[in-house]
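In structure tokens, one chain follows: the form predicted on its own.
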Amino acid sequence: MLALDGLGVAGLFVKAAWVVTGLWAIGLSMQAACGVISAREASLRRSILVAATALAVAVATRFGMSAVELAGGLDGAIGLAGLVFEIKQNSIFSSATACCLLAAGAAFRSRLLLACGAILAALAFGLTGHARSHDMPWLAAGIVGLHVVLAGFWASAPLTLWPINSLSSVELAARNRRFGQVAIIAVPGLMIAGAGLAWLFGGGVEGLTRSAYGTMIAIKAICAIVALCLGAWNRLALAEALETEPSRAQPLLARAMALDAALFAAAILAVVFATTIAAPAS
């Protein structure tokens, strides 16, 4: 387990910003690509443009922070920028291309461009860090990308399913139903990919049960299981009620989305801590 000093805390925040903006951009884009929300909706297009811009800034900030961390401070960071770029160039190029595709998808209302941008943005997470140093880097990168794109779709639910005045009860019910139809396929894939990554990076059962990394992954898994139970309750109990009794169901949906948001935030923090401070064995 790595020590956490001032520079480490800054690096932790920068990485968290990268993860959050990435999931934000990926999630909204995948929801549009899957038809949960119309890609023609002006508010969604604006949100994706903002998210893509925020992701680009986060990637650039993380690149600079990596050079500072490698140099041990600001002195010498510029001299090490070339080395950092060489190490992270695949991830940087993937992120840059993704941001361009997301912006184009939002501008031209293209579900295909949004899907491609989201997939590339997710793949960027697997082209750096521990996946890059794994014995089978492309396999690890692919699993990370799959996990991130599915996590983004799921984690963006509070942003799109929260009852708001500008969204009619009919539109909200339809959106919630469509989200559930996609989630019933996406979430099992997310869980399987997450378990595979824990096994690959955690060093098997022994590594996961005897390390801080394993503890953080366990916290993430608990958050995911609770969120999964909320999702099941939403699909089985709320989906129909949103259509037949919207005045009663919408406040319940808002509370569920608030709890989901808190669970996703805790899971993201656990992952960032696990991959930054509690370094995995591989």
The other form holds:
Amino acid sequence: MLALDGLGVAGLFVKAAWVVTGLWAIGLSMQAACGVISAREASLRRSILVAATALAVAVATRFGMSAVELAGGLDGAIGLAGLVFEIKQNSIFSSATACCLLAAGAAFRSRLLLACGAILAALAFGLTGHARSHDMPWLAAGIVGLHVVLAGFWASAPLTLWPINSLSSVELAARNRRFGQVAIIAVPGLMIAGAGLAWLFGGGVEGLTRSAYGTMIAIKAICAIVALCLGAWNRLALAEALETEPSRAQPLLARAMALDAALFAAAILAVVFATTIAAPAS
Ligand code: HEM
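Shown: the form predicted on its own; wanted: the form predicted in complex with ligand HEM:
Entire complex below, previous chain first.
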């Protein structure tokens, strides 16, 4: 695990901001593209516009932060911006195009534009970092992209399935059921892609069991497995009760979503560490 100075801590926050705003924008857009929530809903379209703007700011900040980190401080960072851009241009272009597509998708209520924007925003994570320096960079980028687009869908559940007054119990029950129908494919897909990445980047069993990187990936897997059990309970015990006894089921759903949010926050923290201070020894 790398020692951390002020610059290192700032770098962690900037990376976390990219992951959080990325999953937020990807998640809402993929839920709308899959029909879990309606792309015609004004409040949702506003949320996607805000998330896409936050993502654009996070990507721009990370670009600046990379130059500062390379220069070892503010002095000389501007001079290195060109080099950083050269290294990260594919990821930056993918993110920039994604933000434009998400904004257009929200403005024109287009599920297709929202899906394309979400996929490009996810792919941007695979066009930098460990995937970019891998022997098979495009294969690795594709798997990271798939993993992150599915992670965004799943991790955004607490944003849309939380019982709120403005959402009728009928609509909440319908959303929860639609989300479950997609999640039953998305979650196993996320885990298989995650296992594939662990194998590609982790340096085999030895590398995964004897490194801080392996520990971070294990933490993610444990969080995902607990969240998966929660999702199965939701599907088997709660989905029907939300339709038949909403007053009893809704507080249970809120509790499940709160636990989910905590598990996803832990998984996000673990992946931020895994891709910064706990990166596998190259
Ligand atoms: C079985 C569960 C999971 C496994 C095995 C797994 C494994 C991985 C691995 C090995 C990577 C590549 C990290 C690198 O670049 O070195 C990764 C990336 C990522 N994972 Fe997962 N993951 C899992 C679940 C999740 C969940 C539940 C979330 C979200 C809440 C998530 C979000 C991400 C993100 C955002 C990245 C991209 C990070 C980056 O490139 O900067 N993963 N995952």
